[in-house]
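What follows is a single chain, given as structure tokens, in the form predicted alone.
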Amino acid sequence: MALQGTLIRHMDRTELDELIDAQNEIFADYIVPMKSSREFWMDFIRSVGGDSANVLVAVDKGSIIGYVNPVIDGEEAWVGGVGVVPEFRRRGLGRKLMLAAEEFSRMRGAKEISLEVIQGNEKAEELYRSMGYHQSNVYLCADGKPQQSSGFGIAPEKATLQDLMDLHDRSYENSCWQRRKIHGLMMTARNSECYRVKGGFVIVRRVENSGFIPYLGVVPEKRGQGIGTALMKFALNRLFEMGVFTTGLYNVNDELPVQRLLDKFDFHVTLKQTEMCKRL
């Protein structure tokens, strides 16, 4: 059934709570169910360099029934979320929202747009392919346990934000948007412990009883020298000292050296995401 009278427009900032309600309805039956909140949304927007004013919403009879979140940085754009509430799915609204995001990004100077789709979400991937998107990379998330160690082979020292920014730019140039863009690093560093060695860095964070390694990077010319393994060992030991029970890694490149590192520390992959890109 076609949608009659549905309007796609930019969200007004006063509609944020309504958008969050719509998100919670949209993602309640997602492959990985998600629960949003005003605080979660604002942290996310800041971490990816986005702007709530850029969000496009689909409105039917005065209610938000879908949204798309285009994030733009120069000639690059990224879709930081898109969805339609269950009642209005399978009517072409997702495609219309994506087309609106592409047009907005193009008008803002972007020449390429990308997104990530969880592997197994076949309907979404089919839609993106039909719109001209192609796979460019694969990222994975993994969980493991903190581990106590007697030595690391290196002596990490506390890092300043400037230290991190220099190492990050060289270490994460071929990673996904959330990890590659400096906004995420700056947000994460504020609430985490940050360490560096010559040619590499690691960030560890505790949230209640869970631990995270948001960033672990080694500059290209220092790879293959055991620095990544030593930093991982140090990070897991630090999280052990913090008293956490689990440790998470998110959106890391699905490459052989990464897989070997995860195997070494007995991490198991929880999901994979396919990055898809399109020239505008």
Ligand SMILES: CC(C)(COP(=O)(O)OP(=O)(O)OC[C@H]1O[C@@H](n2cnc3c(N)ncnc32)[C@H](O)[C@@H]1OP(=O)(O)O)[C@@H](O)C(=O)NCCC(=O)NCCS
Contents of the next structure:
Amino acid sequence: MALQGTLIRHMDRTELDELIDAQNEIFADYIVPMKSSREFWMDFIRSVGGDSANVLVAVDKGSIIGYVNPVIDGEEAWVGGVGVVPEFRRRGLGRKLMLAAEEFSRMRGAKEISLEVIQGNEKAEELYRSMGYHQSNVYLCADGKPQQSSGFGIAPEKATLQDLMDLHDRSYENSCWQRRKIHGLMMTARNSECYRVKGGFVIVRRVENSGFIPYLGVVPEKRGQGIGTALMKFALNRLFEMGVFTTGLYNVNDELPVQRLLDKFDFHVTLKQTEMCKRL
Ligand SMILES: CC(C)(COP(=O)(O)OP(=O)(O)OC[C@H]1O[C@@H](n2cnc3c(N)ncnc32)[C@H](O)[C@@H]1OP(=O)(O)O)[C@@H](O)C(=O)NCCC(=O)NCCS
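The form predicted together with this ligand is what I want next, because the block you gave corresponds to the form predicted alone; please supply it.
In what comes next, the whole complex appears, and the chain from above leads the way.
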């Protein structure tokens, strides 16, 4: 049954708690179960350079039943989440929300829009394909363990924000939105340990008993010389010293050099995401 009287409009900032409740309902049966909160959302939106005021919501009888989160940076737009609460699915709302996000992005000057979809989320992938999106990249997440070692072949030094910005700019050109854009780097750098060598950098982070390597980059002209392996070894040893049990890597490019690095350190892939894009 088609939806009558459902309005798509920008969210009012006072509706943030209601949006979060709707998201928790939308993503309760998701491939990777997600539970949001005000803090989680605010961190997320800052890390991707977004703005809650840009969020479009579908409202039915005064309640939020769907949302889409367009993030715009110059001529590029990115969808940082879309969803419809289960009982209102399959009635054209997902498509309407996506069209509204595209229209809004176009009005703001974007010429291209992209998004990521977890492999296996066939409903969403089918929706995007039917709207003209095509695959542009694949990213993966992997889990491994910290490892004690010595002799990294290089001597990483603590990196300043300026070092990081420069190395990031040269090594993360072709990565996913969240890693490529500067906002995520700045936020991560603030509560992590950041190291650099000539031509590369790595960031390690501990959250309770879990370790993360949110960034590890080598500038193009220095690749293929063992710097990535040395940085990975250093990072895993540092996480070992911090006493964490596991180490996660998120949304790294699914490319041969990355796969080799992951194999070398016994990491296993936990999920893959397809990046899709479309000209506006
Ligand atoms: C993906 C989602 C937003 C689609 O919302 P929706 O309102 O059900 O989508 P629509 O009714 O507009 O359907 C649009 C198209 O999506 C595809 N689609 C939606 N549900 C589908 C299903 N169960 N099986 C196959 N294709 C499906 C179809 O191509 C459909 O077009 P059609 O009805 O003409 O065949 C919704 O399923 C959802 O919220 N899922 C959970 C959150 C999520 O996965 N978000 C995307 C993260 S990348």
